[in-house]
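Here we start with a single chain on its own, the form predicted alone, put down as structure tokens.
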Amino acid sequence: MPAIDASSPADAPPLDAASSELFELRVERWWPDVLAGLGEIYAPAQVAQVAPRLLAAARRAFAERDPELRRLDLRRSLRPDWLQSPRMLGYAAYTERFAGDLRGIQDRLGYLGDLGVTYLHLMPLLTPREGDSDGGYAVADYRSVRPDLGDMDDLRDLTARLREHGVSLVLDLVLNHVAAEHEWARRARAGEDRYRAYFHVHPDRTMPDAYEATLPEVFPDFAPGNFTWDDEMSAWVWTTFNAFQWDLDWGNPDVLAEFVDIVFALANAGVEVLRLDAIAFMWKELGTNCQGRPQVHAITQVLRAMARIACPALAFKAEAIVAPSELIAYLGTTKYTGKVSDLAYHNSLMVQIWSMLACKDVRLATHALQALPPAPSTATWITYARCHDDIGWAVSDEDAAAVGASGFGHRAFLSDWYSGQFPGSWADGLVFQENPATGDRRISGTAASLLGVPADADAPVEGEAELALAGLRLAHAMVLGWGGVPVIWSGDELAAPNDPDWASEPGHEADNRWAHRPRLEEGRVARRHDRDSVPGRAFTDLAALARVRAALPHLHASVPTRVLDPDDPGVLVTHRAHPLGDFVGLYNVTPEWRSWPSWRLEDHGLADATDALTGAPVRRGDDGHVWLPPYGAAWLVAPER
């Protein structure tokens, strides 16, 4: 095991005695996690070679860290549960579609404040390749910003302003691959062996064919297969996502050292959360699907521990859209508990919300969500109704069979329903990446379009429009009432419809996910407080939910949410056992009045419960039961004593 040498590298600014002691104490605390993670992925000689480089990089980054960010480090250390606070509300957007550029984001701070946003995820803004860049996920330079959005100084200015407003900036860090135009790839093509070793390169089809036997295709329509021939390399290069995205070989410790430096650079620019993109795909192992291998978690442990040494205000979020049974590993289980990502996407909740709304039935969702193992108390779910991506119907055959349904049939029904092909459907979604071999059909569309909300912002808020907006409020209530960090996808707060011109923008014509990435319309923004308008009703409903949530300690994310067996198949029931008393969430997923039995209130000590969403005593019918209006939600808590 390499000895710890926490002395300052020659090129690092000097530290005063107090700072040097603080750094050494952090090394003492976190260096064992670094070495343990390295030992899981590299041979002893490789560990001995890379460990001193990592420690020197951490000392340098710590010494260069702005005093204001060091103060943030201290604040986060004193409040390690900051991400779990009910005050956390996320918003995700493409910078250019939300505000034009990074400076424009500062002009939107009042808008975000109206919603109560404390966590802002700006979609990929590091310099991508020119042309098709997979929405920015083909990064050509991790140390610069897209020129049309600004520069690194603009990024630092923005993070400083966001901190003044209590908002944490979230950026994407693509780990699995780089653009074929990245310097590492260019130097590999130029014949530099050091950089050729950064990638998975094969001289013939022998190994690619062996891997392909167990590999799925991510984009079968426009990027079939997982390897691409490169004439300059005279070799096959691993390209999981697109021919222009070269997979990195994380078995090479030089790749890890490069990314530790990148993490430090972004943290020192003021980024507070890094979304670890395509994390599941990082480690390749013959005979597997090359997703979610144990080494992925060891790598994350190293990255997180290094951040705890140099910049502990930084948190990590795992972008792992995997099978529900595999998802919990990204928040830490067994020896990785508390040592990997701080956040992970609750993809299962998102899928089940849309399934319940289409079926008007909660039984499948109840079974699937009950089957998920509990997350570590120190980790936090990202909950969401929509994101920048399509919706893939992650409903397992086993879960469907448990409630008497066919997994294949249910997934087909959901695709038919949300593409508007099923009789009686209100939805206006688009089929994305249909796979004839498997029957897989994912769906694109804004939340409003999938729920049948009128596209016209001037439509009267009555009848079917009012019912559809109630459905939107219900979806957001389930997301905000789960615990964790709820994230709203840009435009959904205004009930924005699909962009009808999504295909007219160069580079977007083959990817209908751009339909649900519309630019923020100033007309809708201006009407956000007008409850007689479609955008105003959606915005004020969401803002009201956020205000209640922020003041409700029962929704602290350290408390797990359990889904209870339903008494009515149209009502989802969630329960949180908080030290202040029980919280029960009731969600009517049907367009009819539905009830919850009154005796259940007594079971949870809620006989005189208040509905936190209204501030009034719980509403009971003549039969004593709790009655919910169409698409109604209630957050039941005991009154304060």
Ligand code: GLC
Contents of the next structure:
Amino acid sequence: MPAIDASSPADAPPLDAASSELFELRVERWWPDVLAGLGEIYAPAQVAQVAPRLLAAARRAFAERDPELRRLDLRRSLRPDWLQSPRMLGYAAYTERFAGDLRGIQDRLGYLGDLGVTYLHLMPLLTPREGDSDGGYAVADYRSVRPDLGDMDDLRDLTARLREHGVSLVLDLVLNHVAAEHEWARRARAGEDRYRAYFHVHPDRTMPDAYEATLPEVFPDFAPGNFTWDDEMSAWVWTTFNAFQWDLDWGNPDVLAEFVDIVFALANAGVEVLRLDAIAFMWKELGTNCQGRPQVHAITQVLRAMARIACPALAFKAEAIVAPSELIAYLGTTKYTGKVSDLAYHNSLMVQIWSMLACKDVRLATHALQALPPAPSTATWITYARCHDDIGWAVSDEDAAAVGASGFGHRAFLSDWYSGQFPGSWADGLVFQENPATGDRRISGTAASLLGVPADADAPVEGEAELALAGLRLAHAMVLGWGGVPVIWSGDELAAPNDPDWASEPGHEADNRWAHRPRLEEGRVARRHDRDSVPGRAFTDLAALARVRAALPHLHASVPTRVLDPDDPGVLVTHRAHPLGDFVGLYNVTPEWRSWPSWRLEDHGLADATDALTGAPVRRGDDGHVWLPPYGAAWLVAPER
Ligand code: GLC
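Now that we've seen the form predicted alone, could you pull up the form predicted in complex with alpha-D-glucopyranose?
Complete assembly follows, chain above in first position.
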């Protein structure tokens, strides 16, 4: 191990003795993780060259860190399970669609407070390229804010205000690629070798063709293939996503050093969680699908350990939308256990929620969720029903076969159902990125539109409309009752329908994900407390779920959720063995009354259970069974003793 020189770089502000000692203790604690991670991705000579650079950057970032953020670092160190608390409730939104600009967000604090939000993910807001920027995921400058939203001072003001309100700000860190207009890409095109080496550049088709043999396509429709010809460089550049998003070469330690600095700058602006965008794609290896290579986890380990040294209040969230069996690696398995992201999206749960609602059957979901290994106790899931992206049907052939279904057939059914093509479907989704080669059809649409909630906010809340709203509540009851950080996608709390004008904005016409990224409608906001209105029913239902959850220690995420074998194929049963007593979640995914046998209650010490959602003793029928109304949910716990 190279000797550690934790002394101040010449240009960093000086540290007093106590701060210096704290910094050195953190280095002692985390530096081995940094070196181990670096050793997995770089040759020894490269490690020797980059490690001192990283340490100097950490020291500088620590010295420059606002005293208030340093206090937050201490607070988080005293409560390392802060993200696992049932009080965590996330909300994700585009700044301009939710509140106009960063200052406008401050005016929405009351609204977020009504819902119980403690974690706010603002969609990409660092300066993107002009024109189509993939919703900001093509970043042209990581050091400034999109001018129409504000500037870095507004961002710092906002994080301070949010902290006062107990809300953590989450921002994206787009690591896999930069905009073709980013300075690094511009300098690469201008012929600077240093920057050409930041990207995957190939003079002819030999290597691109070799890689393509095993690479899937992310946007087969509007950005087919994974390489783009660049005239100025006379070469092919790796572009997994759109042609204007250039993949970075993380095999180059300079790229890592640049991003460590960016991480520190965002943390010092008060950002508390970084969402590692498209993290699965960061490492390329010939003959593979170039997703989720082990080096991805080594890089995450380095970034996280560096943050723990300079700004430990910062947490990391992996965005890896991968096959069910591969998900867990992003929370840490093998030697990476406890060393990578603090959070990762539970894509499988999301997919299974939609699958259960379409089939009115929980057997596939039960099998698929039972097959997932438990998350490490120090990390946790982001649970969600919808997000800004499409839904890809991540149902494996093996899981489908285990319940006697065909994976291909089931995925095709889900696409048919949610695009409203299947007879009897109430859904109003859109097909996204149909891939004729694989038969894949992903789905866009807001939760309300996928569930058949009337688009009209004035529609009476009765009959089918009321049932559809019960479905919306049920989906969120599963998400909030799982354990982890549930994140509500902006608009879903008001049952917002698909934006009928999604294609009218320049640059959006080919990308129907904009259908489910609606602007928050003031008319709906104003009716949020009126339970007899569509938006009010949705909002009050979600806020009530959040309130119950926040007061229910059984939902602390260090305790895993197990899915139990169903007795009725229409009722999903989850179980959490908390030291305070068992928690059983019952979710009726059908539009009919369904039950759970009474003797199961005794099995779990819940004979005299309370349904935490109603605060009343569990509802039993004459047969003693627990009866659930159409799309009903129950969170059963033993009464407090
Ligand atoms: C992530 C984002 C998605 C974006 C992609 C490329 O998957 O969620 O919206 O298109 O990364 O950055």
